[in-house]
Amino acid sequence: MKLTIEYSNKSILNNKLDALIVFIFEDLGLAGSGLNSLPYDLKNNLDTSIKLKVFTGKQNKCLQLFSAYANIPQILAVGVGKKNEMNSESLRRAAGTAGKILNSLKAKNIGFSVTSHLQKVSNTDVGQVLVEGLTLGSYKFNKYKESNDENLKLESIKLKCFDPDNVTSRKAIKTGKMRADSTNLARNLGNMPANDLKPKDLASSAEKIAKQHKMNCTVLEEKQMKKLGMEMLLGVSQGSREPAKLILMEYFHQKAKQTVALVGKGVTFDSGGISLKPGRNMDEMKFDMCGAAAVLGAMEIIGQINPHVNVIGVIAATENLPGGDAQRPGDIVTAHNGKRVEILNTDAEGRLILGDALSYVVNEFKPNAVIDLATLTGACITALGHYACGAITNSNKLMEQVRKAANLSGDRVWQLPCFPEYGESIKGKYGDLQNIGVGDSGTIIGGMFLEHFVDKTPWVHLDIAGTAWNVKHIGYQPNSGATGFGVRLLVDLVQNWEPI
């Protein structure tokens, strides 16, 4: 379904719509939500429902009603919760809840009202936030579905923002749509089955985005990686017939004084290799490239907003399969930076491909900061569940910037400790390092392995294993499948970059 957004600073009066979406604070009614000026015939049934407490405005609750107003026969009331507890993220979630039921309205021309009451509780432009939520919430992945469901047959919906109080702008509406569309791009990539999304397809997507937004894109092939000494990345790809790719996207701004590198794990399918995963839920290992998808989505936005900082997008793309040439437990490989690494478990492959990618980008581009995103460890899900990703860092200053971007975007992060003692368990018996530790703290140890490949560059590792797919109870996230986590976080980080 195609969703288009228009903006008007006029009143909804004299406009003919199939439906109108309104956002209502809990227990404050229409007046307290800035909606008292709606035509009587339009608001009467809703006002009665509020007075009878059928609808109270409780967060993320919706009520669909028919009206007696000829120009707008339907109204969808969306609860945004208590006014003193509101922020941009809760508004985004409420709008996402509305987005999920757009199809069920059976309406092609839908308006939504923006009021100054909403802007007062949002720390980001309210129009941008609402459009982000509505667009993200309306997302569905139906590429492989043939259905008689009437909702799937609705080809397009036009949303129109009515802003008579001039609390937002056409630019903010456009920005919200752009951010959501690129997050949905990351979702689409994540949801693609591994037979249709291989390393070469990630490379093609990067080249397309780069061409569209006038960025440089280079794809290193296995022959080039071999010359560069990337045995960790190449070792992971040995069992697959599909060649690995190291994808480099370069955005430069003539006034930039610093460079930030964004590095994504792109394992398009992870069987675990010789250390084979259990069969249950192995189908979900197509999502092991969601870090790469986040970098692609972020670069698509960065190419449009033109931040005053150079950005290098890096994707290490491969499959991890068991084959006759597959890497074996006990193998020792040489990393790009010269470290010898013992492979104790071939299912700890993400840190191997990222290690070579991190070492390369630090050596080649000398960035001022590096952020990597990876569905790295199941241990992160045990530690944090599905509502925050884990973070490991060597720089408190950079971590604070990431934390601010996370709070702004709604892609939440939680910093984990990285005391030196944790690193003892990955000291190699025969080489410099081993790719897994012994015992607990798997998420921390995975992050500390990566620290060996960033030299002294300020760096934050984000383990998105719990947040990249199947996140429930968040209004703008799909009930199943890829979430696009990290796209907007990376964009907010870059857009609000403070030199370090």
Ligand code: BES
Given for the second form:
Amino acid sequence: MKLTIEYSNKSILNNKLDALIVFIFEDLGLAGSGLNSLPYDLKNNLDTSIKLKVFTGKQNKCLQLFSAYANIPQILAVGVGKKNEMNSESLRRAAGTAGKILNSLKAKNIGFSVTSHLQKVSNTDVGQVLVEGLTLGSYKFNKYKESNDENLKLESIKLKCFDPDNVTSRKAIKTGKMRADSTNLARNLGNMPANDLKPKDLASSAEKIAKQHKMNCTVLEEKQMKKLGMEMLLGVSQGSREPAKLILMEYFHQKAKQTVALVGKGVTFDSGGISLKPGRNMDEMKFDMCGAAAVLGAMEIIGQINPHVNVIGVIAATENLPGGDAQRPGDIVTAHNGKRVEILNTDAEGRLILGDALSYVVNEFKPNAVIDLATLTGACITALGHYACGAITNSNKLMEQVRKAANLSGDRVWQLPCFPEYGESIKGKYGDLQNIGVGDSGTIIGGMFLEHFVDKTPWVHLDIAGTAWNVKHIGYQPNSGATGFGVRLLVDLVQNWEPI
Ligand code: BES
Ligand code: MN
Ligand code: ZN
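Moving on from the form predicted alone, please list the structure of the form predicted together with the named molecule.
Let us now look at the entire complex, which starts with that chain.
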């Protein structure tokens, strides 16, 4: 389905629409939700359903109704909960819930009003938040479905935003659409099966985005990585026939005083290697490039909003397979920064490829801050489930900025401790380091391994293993598959950057 958004600063009346979406507060009913002036024939059924408490305006509840008003035959009422409990994230979720059923309305021309009643509940422009939610909610991954499905046939929907009180703006609506579209790009990349999305495909994706938005893009090949001494990355890649790629995208702003690097884990399939994973749910390891997808999605937006900070997008892309050349447990490799690392488990590959990527970026670009995103540990799902990613950092100042961006975007972040004792178990027996520790707190240990490769650069590691796919009960997230987690978080971080 293709969704287009239009903006009008006129009233909804005198328009012919196939359907109208109305947002209704639980404690205020129709009048308090700014819908009193709608024609009686349109409101009638809605009024009755509220009076009979069939529809109460509870957060995320929807009701589909039909009206006798010829110009607008269908209504989708969406509950946004109690007014004083509202914020931009709950509004985004409610809009997402509506977005999920847009297709089944069988309507091509759908309107919604941004009333002044919604204005004060959000710390972000409400128009932007609503469009973000609606567009994210309507996402479906249908690339591999038969095209004779009725729902798939209904190909394009036009969504019209009416803003008679100037609560939002044409620009905000466009911004919301752009943010959702790039998040959906990250979802598409995540959902692609590993036979159709290889490291080279991540590279061409980056090249395409860079070209569209006038950024530099360089792809380092294995030969160059060898020269640079990236044995950790190459060691992971050597079990696969697909060559690894180290992808670098550079966004520059003339007035920028600082540079931020965004580094994503791009394992297009993680079988575990010789330390092979169990068969159950192994298919989900096609999602092991969702960190990379987040960086790509964010760079696509950054190229359009021109923030006043330089941004380097970095993707370490490889497969982790157990081919005849695969690395063995016990192998010792030399990292880009010279540290010797003993591989005790080939399935702890994310930290290896990211370690080399991080060391390279901090040396080559001397960024003021680095954020990495990775589906790094299953342990993170045990620790935090699906409703916050885990964070490890060496800089409280940077962490504070990440936290603010998390609150703005709805991509939640939860900091984990990194007391020195946690790092003891990755000190090497035969090398300087080993790639797994002993005992529990695997997410912290994985993060602290990475810390050895960032020098003193302020750094935040985000373990997105739990938030990158299969997140239920959030209105704008699909019930299964990739979420695009991190795209809007990174954009909000970069856009509101405060020099550190
Ligand atoms: N990509 C996985 C982490 C993962 C597993 C994410 C399941 C989401 C769901 C990562 O490469 C991995 O295999 N990590 C190991 C680390 C262990 C060997 C120390 C893990 O979590 O089991
Ligand atoms: Mn692994
Ligand atoms: Zn992995």
